[in-house]
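Take a look at this single chain, the form predicted on its own, given in structure tokens.
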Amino acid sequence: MSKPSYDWLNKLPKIELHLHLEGTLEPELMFELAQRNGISLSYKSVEEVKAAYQFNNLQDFLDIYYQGAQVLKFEEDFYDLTWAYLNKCHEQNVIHIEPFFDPQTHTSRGIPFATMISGISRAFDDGEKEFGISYRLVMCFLRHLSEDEAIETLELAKPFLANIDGVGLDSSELNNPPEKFTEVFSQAQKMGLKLVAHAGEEGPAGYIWSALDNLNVQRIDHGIRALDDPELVVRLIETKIPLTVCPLSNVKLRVFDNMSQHTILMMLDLGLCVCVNSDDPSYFGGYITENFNALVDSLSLSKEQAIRLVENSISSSFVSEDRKFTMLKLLNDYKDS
């Protein structure tokens, strides 16, 4: 049976700073995808894709996303993916975007990285055209992989960073501490770009000081293991540095067993500056307004919380103040409807 729909949800303006753009690759385009490019699939149909999105952790989640990462080979296979995503954006009164990427799942695959920045910039230039979604591009290194391939990456990056704004990391969190690629931000930082990085997933709360300390993060994404250590939890209230919480994708992934037990609400109560985002939505059971739906449905989650909610996910862009400004406006409208 499927969840409620809520129209004031659904009408809510929204932005998303933690959203994988390989993680929205739907079973029914991974089969379109394979089929054009004459790629074998372990699964032999769309059912049978969504029957194993079934995940005890992070990494039986990774395994089947780099799998169905194999069907994007070419300029036209990364904008598609990336314009059903905008299009999902426009349905959900989605209005700015910062979504990553991962190079290194494609240049393994000796996609050259000029093949998938040119398809997802030529998408996100056509959906701020159409759609009137902004945009920010994060470029994520795969933790799980050597620090020397994370900086060979940024080196493949540099002629196109006039698309990228920022530099992330993801990939299967314990064992692989922020602290391992403290070089690569750096130079990063260096050349211009924003810094994120995802900890406190299923890594511990000092995975959190590692990315604040070592790689002088501007957001952590998820960052929900901050209370599990009351030091932290104050300096993140005093520096205010957002923390892109994915309810879905913690209930999926079994950091919590159920939405009940989410801490997102306790969190924005205290002060955190924590937002709403869907993280790799088609593997995870829904976009970002599916994420709302699923606080109201489980942690009853009040308008006045959800527009409070919005307004972290605004101050915490990486967009300019004029756009920042817009973005309360709409929000505002809302507000007064």
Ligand code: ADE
Given for the second form:
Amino acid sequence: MSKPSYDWLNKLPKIELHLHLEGTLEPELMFELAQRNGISLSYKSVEEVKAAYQFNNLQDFLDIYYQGAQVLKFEEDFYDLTWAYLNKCHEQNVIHIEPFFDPQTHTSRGIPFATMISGISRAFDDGEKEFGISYRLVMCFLRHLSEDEAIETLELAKPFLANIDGVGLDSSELNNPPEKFTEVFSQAQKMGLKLVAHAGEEGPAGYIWSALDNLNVQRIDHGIRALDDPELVVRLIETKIPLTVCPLSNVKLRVFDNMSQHTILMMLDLGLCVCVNSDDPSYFGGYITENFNALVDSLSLSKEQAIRLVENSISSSFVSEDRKFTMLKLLNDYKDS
Ligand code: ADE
Ligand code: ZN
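Can you now output the form predicted in complex with the ligand? The one shown was the form predicted on its own.
Below is the entire complex, every chain and molecule, led by the chain shown above.
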């Protein structure tokens, strides 16, 4: 059982800008969907699945994560996955989300684009109606695959652009630099989509430069390796490029040995636009509140710092100025309470 969270953190209005929907698949739901869809898992029990979640690096995790996603087959499965996440958001006072999904993980198994999008979007609509949680959806290209495959995926997405707000880049970072995807990002930009990319998670600071210069991204996912390059830090501060940092993920994937070594608060103090996110909460031991909690426990995160981190999430989000204003007001009410 995870330890109870701090009351002031439970009440803090929160925003999630770096979250893979497939990474919210809890082992219990994995088993339920496997049974419903007649899929046999290589694990015998929920406990066995949880015990397997020990990773030495990003690739270790991805191997297990792609296996887990195989249980998602029908519209209802994508709905149930997304709905379970939205319930968690409601429980944790998350007011706005911008999740990723990985279409290629599913199209490669013959799952139609419409199946994924309609399940996810229906859950988002219900979440907005029932809980008031606003959303944007970002589809990621898998960077271990070719750029041609990414371009095919963008083509497949065309009929569904009313439900897709941006594109991102994820999966195995090392040896798959951003510039491999220059053309597909340029096409996505021309289609009016927002642009983000994972960079500087395991890969070097040079990948962050490349994501900015070759892909024209508006946000960097992770970006923690930026601190290796003082010139890059200056650029990120001056251009206010957001870095969507994921503390528990970084420790679980051994980017840092432990949470007390995490550099997020150093980055905040330097004036970088960092925010807190959960990445793949089912695999990394916690959702957004647990991420904030870990920062309090290991880095003595203060209420004032937590508020600054949420302010960064609000300014970095892809919502309208009106919605940003409403979210800032909620945060100000919280500050004064
Ligand atoms: N896909 C899901 N989580 C990821 C991460 N942390 N880095 C790269 N790709 C991912
Ligand atoms: Zn991620």
